[in-house]
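Below you'll find only one chain, the form predicted alone, shown as structure tokens.
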Amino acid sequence: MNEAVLNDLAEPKNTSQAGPETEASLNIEYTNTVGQPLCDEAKIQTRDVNVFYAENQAIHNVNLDIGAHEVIALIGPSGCGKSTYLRTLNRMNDTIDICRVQGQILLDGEDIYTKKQDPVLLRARVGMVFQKPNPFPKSIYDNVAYGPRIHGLTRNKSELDDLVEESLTKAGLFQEVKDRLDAPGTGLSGGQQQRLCIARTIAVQPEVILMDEPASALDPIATAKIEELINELKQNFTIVIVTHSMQQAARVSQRTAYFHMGRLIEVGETDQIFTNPTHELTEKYITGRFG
């Protein structure tokens, strides 16, 4: 993403004389998703996905591919459904009794919502990093070692030690904590706790990492470290990130998907979405008319 675009995004333009518009006041007719929602070499394919909370529909007929080893950013106003959609990708919505998911979600061509799919094993393949860091009340070492122990990924203590060190290193944290691995994970700073949670996710050797606003609770320095980490992790993982920061989406993602009131409006290369969006709703959101 070029510097001029990032500067423009830093100060969204409000061209409305009467103040920012609301989603309800836009009165723009919805269309099918525009842009490039599908891609070659998709790691995840979602088709006709609808999500309901009791009788309220939160997601409407979303069709979207997630490419292997790409970072795709999901953007849109609060309540637009981007986090709800993210949670369908590893069945986190299963934990909500009133939530119902329809449609097809394929991971490497296999439907993750079949009865034979074990959600615990699925979440080892499709890990998740939440908005607020949530380290276990255990040592730094045991936070990272927990998943590999549960899933039997190592044969002995030496292999586990190596995996813990490797995961902390990939998360950019090992050098900062190598002399206090027995200290509580909850004693780390907020940014360090989030990187610990990323290390914990990496340790179970996932294929996909879902990130739900991973830096929203962090200061700018910690946020920069998380973004640098995302750019490094994409070499080995497919990453889907929900973010309210268009600047962050511009810095870390290759593709961007814009959601509006539960509908996927536009998908495209990140540069194109932020410089030349096709849909009027996308353009209004990018330029700060609402959201």
Given for the second form:
Amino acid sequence: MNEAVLNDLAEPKNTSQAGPETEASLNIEYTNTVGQPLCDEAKIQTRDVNVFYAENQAIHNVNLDIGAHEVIALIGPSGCGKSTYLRTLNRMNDTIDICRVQGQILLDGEDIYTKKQDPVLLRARVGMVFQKPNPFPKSIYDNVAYGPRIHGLTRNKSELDDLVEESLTKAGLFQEVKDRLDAPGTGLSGGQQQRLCIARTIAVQPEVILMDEPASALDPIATAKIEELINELKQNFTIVIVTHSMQQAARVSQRTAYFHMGRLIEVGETDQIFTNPTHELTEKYITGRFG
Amino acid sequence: MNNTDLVRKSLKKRYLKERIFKTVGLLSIVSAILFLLILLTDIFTKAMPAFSQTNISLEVTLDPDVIGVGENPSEQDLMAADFRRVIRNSLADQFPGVTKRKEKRELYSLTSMGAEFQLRDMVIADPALLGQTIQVEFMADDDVDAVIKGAIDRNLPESDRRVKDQKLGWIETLEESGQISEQFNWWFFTSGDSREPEMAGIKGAIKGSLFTLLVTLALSFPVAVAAAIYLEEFAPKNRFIDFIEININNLAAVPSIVFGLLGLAVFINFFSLPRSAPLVGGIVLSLMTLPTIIIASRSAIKAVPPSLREAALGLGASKMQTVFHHVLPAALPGILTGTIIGMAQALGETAPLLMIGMVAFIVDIPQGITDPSTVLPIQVYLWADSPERGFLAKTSAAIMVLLFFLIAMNAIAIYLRKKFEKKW
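Could you give the coordinates for the form predicted in complex with its partner chain, as opposed to the form predicted alone above?
Now the full complex is given, and it begins with the chain already shown.
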């Protein structure tokens, strides 16, 4: 089955050479993705993913690989399905009753949507940072220690202390909060809160981190700090980031995937996508003609 | 005319409307406060006499022969002894010349029926008093109390007056000799109900209310919170759950007396639980408070931001952990407020308790949840229904006690809400 998919995906180059589709034709017919949606060392493989909210289809036949230790940016206009796609990767869509996911999503070659797969275990391996900073109404320490505590990752208090310090340091927050670890996490500034949420996520030591527009609620300085942090984190983690800001995608990611109306239009090296997009829709979006 | 002129023209009318609305709002608040003040002042002034008790100071000789006990009497002997005669002798000594049987009865009714028990308790506490002559402040009868406090007008013609001329004369003699005094009425807070107004206390009703509320809280709080959590967080969205939700809302609107009938039929007749007991009262009231607490808890849980749930789930917390570590603590202020409002409702509830026999006349102070007892609002009802003048003040005083508990509970609700909200 995988082979058939790969054959199918080998075609897009031809399609694009045949001439760019108009936007109108996109609404009616299935279009193959142009560029290189697949890669050799894939951490996550998604095949023929369709997502429905009740009767409405939000994602159409997405085939995309996420390589190990890469930062991949998902861009596209509002409502294009990039957040929905992101949430299928750690089954956060399970919490929405009317949401249905079809297709295969493999993490290290294992399907995460089988009955056998436990979403709790999956979310420990695939962490998530949300659009709006959402620290728990607890102390800074307890925010970071919560994940390790529920998963039983440390054996005693001093190990937990070390893990909290390490996570906060990695998130670039430790110097700012080391004297007030028992102050409430909700009392920090927006940018600090978001870094706290990142520290909380990396304390569980996941393999993949999903970021849903992590800087959209922050000012430029806080945003710059988050971006810097993403650049450091990519050494240890695979990162999938959804963003509205094309500059941000250009700054932090190696690959970029462009979504449009629930379809994956184009995937490629970030440089190539932003300097020389293949698909007409990608080009229009990049140059700011819609979105 | 340009736009500026048009807007200017309409301004006057708009401001007038605003002023009218503000005035109406202010008026309604002022009238509400006024009515509340009238009500409270009325209750307060009527209740005041109940908080003081008139005493008659008499010199009594505790002659063992008159009392009818021998040397070194046991407690049982003293319990059976006749202390009434000592008091009667003392009164007869003070007002010689009263010989007619009817007049004697009038004279002896100057002190309360409780006076002999007062004396008995004193002697049991200190048997050495036997044989001595001592000065004792005896509780006065409610008629004497009424005369002293002015509730019975001394200037009325004798035919219109409850206390006749002869008795009034005795009272005035006692007053002149300084034997009549008033003091704070501790008795009211330390004894149970009585047929005699001066001996009636509120302690039985307070304890009954307390036991009833304890049972109500212990039953309704865990059940209601568990139901609210299940319905909000775990229940599938289907018709059966919708049906349950609608019925919970309906249950909140069922007249409370229906719950009383249910309690009578099911708990007393079918399960043979004791009649008039706080246990059954508590069960019935918890049926009544359940929907209130469930509805309040559900809206509190619903108000917890979804981002908090996502944060926990995103870290790999299970659904149960998400609910108990994050959702419940965040919803707790709302849940507690709802619970205390429900409990305050239960405290003031009368009708269902009438059905299960808590309206009985009970003198003994309940010692547990299975002892027969009454509750504060029913005590108010019982006293309001009594013809004796002294019960008028007692009724208002009982209302004050009830209001005090309600205000205290609301204060606790506000305190708890503030305390748990601080964590945010």
